[in-house]
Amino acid sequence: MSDAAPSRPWLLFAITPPRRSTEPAEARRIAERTCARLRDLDLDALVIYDIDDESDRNPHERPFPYLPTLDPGDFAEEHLGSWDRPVIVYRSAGKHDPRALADWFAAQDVRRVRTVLVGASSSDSAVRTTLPEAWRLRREHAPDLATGGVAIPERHASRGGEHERMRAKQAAGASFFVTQVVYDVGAAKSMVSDYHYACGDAGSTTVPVVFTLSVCGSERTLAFLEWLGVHVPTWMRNDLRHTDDPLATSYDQCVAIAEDLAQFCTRHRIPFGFNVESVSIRRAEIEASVRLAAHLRDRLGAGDGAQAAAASAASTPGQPRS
C-alpha cells in the first residue's frame, strides 16, 4: 500500500480487536487465525478498528451490547508481528488523552503502520482530544505517518457538505479516506462526485476513497448497521428480511454495490478501493467476508478497474473528467 496515487484500486480488510478481557495467549491465537485466513488475499493492508460505545449517537437500545476491546494499536504491536503487510490502526481521538496520542504517533514505524483518525460520534460526546487537535498532534509528532480520514455518505445525503469536510481533512493531512459501510450506493456516488469536482475546481489532488462493504447475515446485524447510521434502502431491507438466505442476498448486494462504484470511479478517474469489514463473531459471516474480499481482488487485480486507476495516477491530480 503505497502512499502515492495507487496503480490499482486498494483492497483492505477490517477487523475488530478481541475483547479487553481476552487473555494474551488467546489473543495470540486469534491473531494467528486471522493472519492464516487472510494471507492469500493479497491485501494492501489490514484495518483494525478502535471500538467505542457510541450510545450517544442513537437514543435507541444498542442491538448488540458494547463490550470494550483491546486497544487496536496494542493488538497490532503485540500480536500481529507475523502479518507482513501494512496495518491501518483506527484512532478514536475522543477516547485518548492528548499526551498518550502524541506518544503513540511518535512511536509508530511508518513503513508498516498507517492510521485513520475518527472524531466523536456526536456533538454531545465528551472528548479528551478533539479531531482537529488529533490532526495537529499527528503533524507535530509523526509527519510521515500516512493518515486517513472518515467519510460518511449518509451525512452528505442528509446535510450536504461532506465533500467539504473531506477537503478540510485533506488540508489537515489526510492522504486517503475510508467510508462508513455503504448500502446506499447513490449517496456514496454523490459524495465522491462532489468531492472529485470540488478538488478539480480548486486545482487540488483527489486522494483515494475506500468504500467499506459489510455482509449482513441476520436481521439483528441489519438492525445494528442501521443503529450505527448506515442507510439501507427500503427495497434492500425488504430483500434481506424476506429472503431465506440473508447472507447470500447481502453478499450479492455487496458485489453489485462494488461493481457500481468501481464503474463510476473508473469513468471519472477517481482513485478508489474497497474495505471489506468483518466484525461478526458468526463463522458464516466471517467466511462470507473473506469470499467477498477474494472476489474483489480477482475483479480489481485485472481489467478495466486496474487500468483506469493506473490512468488516474498518471493524469493531472484532481482535474475533473467525465
Second form
Number of protein chains: 2
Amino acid sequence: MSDAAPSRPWLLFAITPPRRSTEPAEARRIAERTCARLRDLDLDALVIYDIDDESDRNPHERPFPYLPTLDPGDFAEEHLGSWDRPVIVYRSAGKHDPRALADWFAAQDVRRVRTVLVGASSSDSAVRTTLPEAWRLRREHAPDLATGGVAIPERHASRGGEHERMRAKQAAGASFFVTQVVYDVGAAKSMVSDYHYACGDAGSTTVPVVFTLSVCGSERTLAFLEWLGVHVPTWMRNDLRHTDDPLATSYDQCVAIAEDLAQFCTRHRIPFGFNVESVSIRRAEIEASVRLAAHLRDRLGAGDGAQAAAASAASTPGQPRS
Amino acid sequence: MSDAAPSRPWLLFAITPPRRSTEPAEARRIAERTCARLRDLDLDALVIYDIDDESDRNPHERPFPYLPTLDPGDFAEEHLGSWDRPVIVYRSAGKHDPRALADWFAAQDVRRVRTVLVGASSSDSAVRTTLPEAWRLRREHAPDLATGGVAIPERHASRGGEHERMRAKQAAGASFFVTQVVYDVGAAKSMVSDYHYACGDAGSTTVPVVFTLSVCGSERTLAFLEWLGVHVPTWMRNDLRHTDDPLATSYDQCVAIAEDLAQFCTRHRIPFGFNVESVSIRRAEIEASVRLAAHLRDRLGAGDGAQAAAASAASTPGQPRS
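Now that the form predicted on its own has been shown, please provide the structure of the form predicted together with a further copy of the same chain.
What follows is the whole complex; the chain from before opens it.
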C-alpha cells in the first residue's frame, strides 16, 4: 500500500476537436466558446481526445456517425492559446507514424502540455505505431512530458489483468491513468483495488487514477456508450429508460458513482480524480457535463475532513507526479 | 410500477437448527439461548433454514463440513415455544416426500408460521418433490400460509431471467422473496430492478424482496460464501484479505450494502427488508450478525423521511402481504 498522502483529487474536462473540415476561423470560435464555458471550473487540465473510428472494434452500427476531426495537438497549439492551464493531448498511437509522433513529443512545452497514449482499438487495426513503441519514443524524445495511460475497468471485469497492464504502462513511464467512461462502479473499484494492492506488493507508488464520467440524456447516447464498450449495469439502464428525464437521472447516477469512488479511493489513500466528458454533442448533455464538473469541483474542493487534510500534502494541481 | 406505499422494511434473522444428533434437552437450551440473544432485535420473524448438503452442486471441497440438522419445522414446533413472534420455516422441497410436505403444510398455524420453498440445489439431485409440485401442494393444503420464494442475484447476473422466475413463483403463490447472501450489490439491484419493472409492465404488485446479509470474519468463511455461490466482488475480497480485522471490514461492507439497497428500494417504492444470518458458527461472527441486525433495526426504525412517511401505510410487521 502506498503511504503517500493522496493529493487533492484532479478535475479534468475532456473535449473532442472540431471536425477536420472546420475552417480555422470557426475552429477558433469553437475554442473560445469552449474556454469561456470551462473557465470557471478550476480545472487541473483540459483533455483533448484523439478520436479513432473504432468501427473495426465493433461490427454493430455506430449510433453516432464517425467524422474525422482536427488533430488534437494542432487544435491545442493553434486555437487554445487563450486557455491558460495545462492541456492533456491524447495520442492514438496507431494513427500516427513513429517519426511524426517522435517530432510531436520533442516539440511539446512540458509546462503546458501532458499526453495520454492510447493503443489501437482492436488487434486488427492497421497500426502505424504500436503502443510499446509509442512509450519508447516518448521516453526518448520527451522524458519530461507527463504521460498517462488508459485503464479500462470493463476489460478487468471480463478478462482480468488490467492492473497488470497498468503496472506495465507505469514501468513504461505512465505517471497517471485515465479510465474509460465509468458506469459500473463495482468494476472500477475492483480494477483500482487490484492495481493498488499490486503496487503495494511491489513496493511502488500508486499513481493517480482519473475516472471518466459522462452523462447520458437519451436512448441514443446510451446506445453509443454501450457501443463504445461501456458496461451500463442493468438497473441503471432500466432507470434511464423508464424515467421522464434521463439526463437528470443520469446526472444523479454520475454524482453517486463519483461519491462512491471518492470515498473508496480516499479510504485506501489512492490518488484519484475525475474527467468529465460528453460523448454526445447535444447542447443539453454538454451543459449537464459542465454542471457535473462544477459539482465535483465544489464537492471535492469543499470535501470532507480526510480530503481537506490530504490536500495540504497535495502536489501542485495539474502536475502529475512521476 | 407499483403505486403501493412501501411498508416499513422487514427485519429477519436466520438460524440453522442444531445438529440432528443433538439431545432434546440440549436443543431446548440452544433454542433458549437463541431467543434470548434475538429478543431485543424487534424482528418481524425468525427464519429457520432447511440445510441441504449441496455438495452435489459444487464439486469443490466444502470449506465447512456438512452435518445433518434437526428438521427446522420440528425444531420450531418442539423448542421455540418461547419465541413469541412469527417463524419462517424453510422447506427444501427435494428433501421431503410430497405426502410429508402436504401434512406439514396442513398442520401449520398460519398466525405463527410462514414458509419459504426452496428448489433442489442442482438438477442432478435426487428430488423427492419438485419445486412446482411443492407450490401446488401448498396451494392445496395451506392456501393461507404466507409463503416466500428464493431469489438469487448471481443467477440473474450470469444467466439472466431471475426476475421471470420470481414472477413465476409469485404466480404460484409467493408473497415475498428472500435472496441468497448479497455481497454484489449491483447484481442485487439489477435483479430487483428487472423484477420491479416486469411487475409494472404486467400491472401486478411488487411483493417484498428481503435481502440476506452475512458478515465474514475469516478467510475460511469467505471461501464458504464463495462455495455457496455468493459472488464477492474483487475489491471486497481484496479488502477482506488485506485488513487486520476482516470482521469489522465485513460489517462495514454489509452496512454499506444495506444502505445502498434501502435507498434504491425506497426511491423505487419497492417493498423490501433484510435477513441477517451468520454462515459460520464462530461466536464472533454470530455476535457481529446480531449487532448488524440491531444496527439495521435502529436505522430502519429511525429511517429517513420517505421511510417514516411510508411506514404510516405499512402492512403489519411480519404479515407478508399476498
